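Presented below, as C-alpha cells, is a lone chain in the form predicted alone.
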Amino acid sequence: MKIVALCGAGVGTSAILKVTAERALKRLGIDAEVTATDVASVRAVASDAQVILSSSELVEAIGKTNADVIVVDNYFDLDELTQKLEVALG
C-alpha cells in the first residue's frame, strides 16, 4: 500500500505528516510506505498511491485520482490522523 502526505514544498510539513501518519499506521497495525511529496510532483508520485494526505487548501492541486483524499487539520495530531486513515483503509 502506497500512501503520499502532500505539501507546498514537500519538505517540512510533508515530512511532519509523514512522520504522524507512519506511527498512526503502526497503531492501526497496518503495513505501507509513506512517501513525501510537494505540490508540482504530486499527480506523478501518488499515481499509484490509496491515499493522499493533504491540507484543505492543497486539495484543489492534487487533481483527478483514484486515491482516496484525506484533509488533514492537526498534522501532529496522532489521534485524527490514525482515526481517518482507520475509516478510509477500514
Given for the second form:
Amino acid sequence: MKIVALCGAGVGTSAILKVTAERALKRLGIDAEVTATDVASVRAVASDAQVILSSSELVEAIGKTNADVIVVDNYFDLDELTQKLEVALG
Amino acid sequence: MPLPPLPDTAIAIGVHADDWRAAVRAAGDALEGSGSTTADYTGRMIVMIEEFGAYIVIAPGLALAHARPGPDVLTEGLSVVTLAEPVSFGHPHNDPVSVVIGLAVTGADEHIHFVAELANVFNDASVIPAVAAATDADGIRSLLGANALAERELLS
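Alt. form predicted together with the partner chain, vs. the form predicted alone above:
Whole complex next, starting from this chain.
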C-alpha cells in the first residue's frame, strides 16, 4: 500500500506528516509505504497511491485523483491521524 | 539523530510581529543570525506561503517556516521565534500562531532524521504552549531537547 504525504516544498511539513503517519500505521498494524512529496510532483507520485495526506490548503492543488484525500489539521497529533487513517483504510 | 544546534542567535523570544510576514521574517533573521542561511532564504520562506497558503501552520499555534534546499542554505539549521502577540496566518484550524520554527535543510534526505526528532518533541501537545511561554533560550532548548552547540563542538 502506498500513502503520500504532501506539502508545498516536499521537505518540511510533509516529512513531519510522514513520521506521524508511519507511527499511526504501526499502531494500526498496517504495512504501508509513506512517501513525502511536493505539490509539483504529487500527481505523478500519487498516481498509484491509496491515500494522500494533506493540509486543507493544498487539497485543490492535488486535482483529480483516485486516492482518498485525508485532510490533517494537527500534523503532530498521532490520535487524529490514526483515527482518520483507520476510517480511510478500514 | 539530534536536532541541529540551537544557539542563542537562533532564538528570539517575545518578538512583536505585525503580521505573518514579519513573524516569518523573524524566523529567517534568526536562521541567518546563527549562520545557517543568507537573507535570500527568508524571502523564499515567505514566497512559499504566498504561493501555497498557510499550510505551514501544522499544529495549533505553531508555524513551521521553511523553503526548499538551495544555495542560500549554508548549513542545516533550526530557529525558534516566540511572538509577544499571536498573529494570524490564515489557517482554518490552527491560528493564531505564537511559535514560529524556522527550518533550513541542505537536501531532502538528511533532514528527515531531525524532522523525526521534531515530531517526537511536539507529539506532546503541552510543548507548544510551553515554548510560547518560555522566558529564556535555555528554557526553549530544554523543551526541545536541543543543544546550543553542534555535537562536534561539544566534543572538542
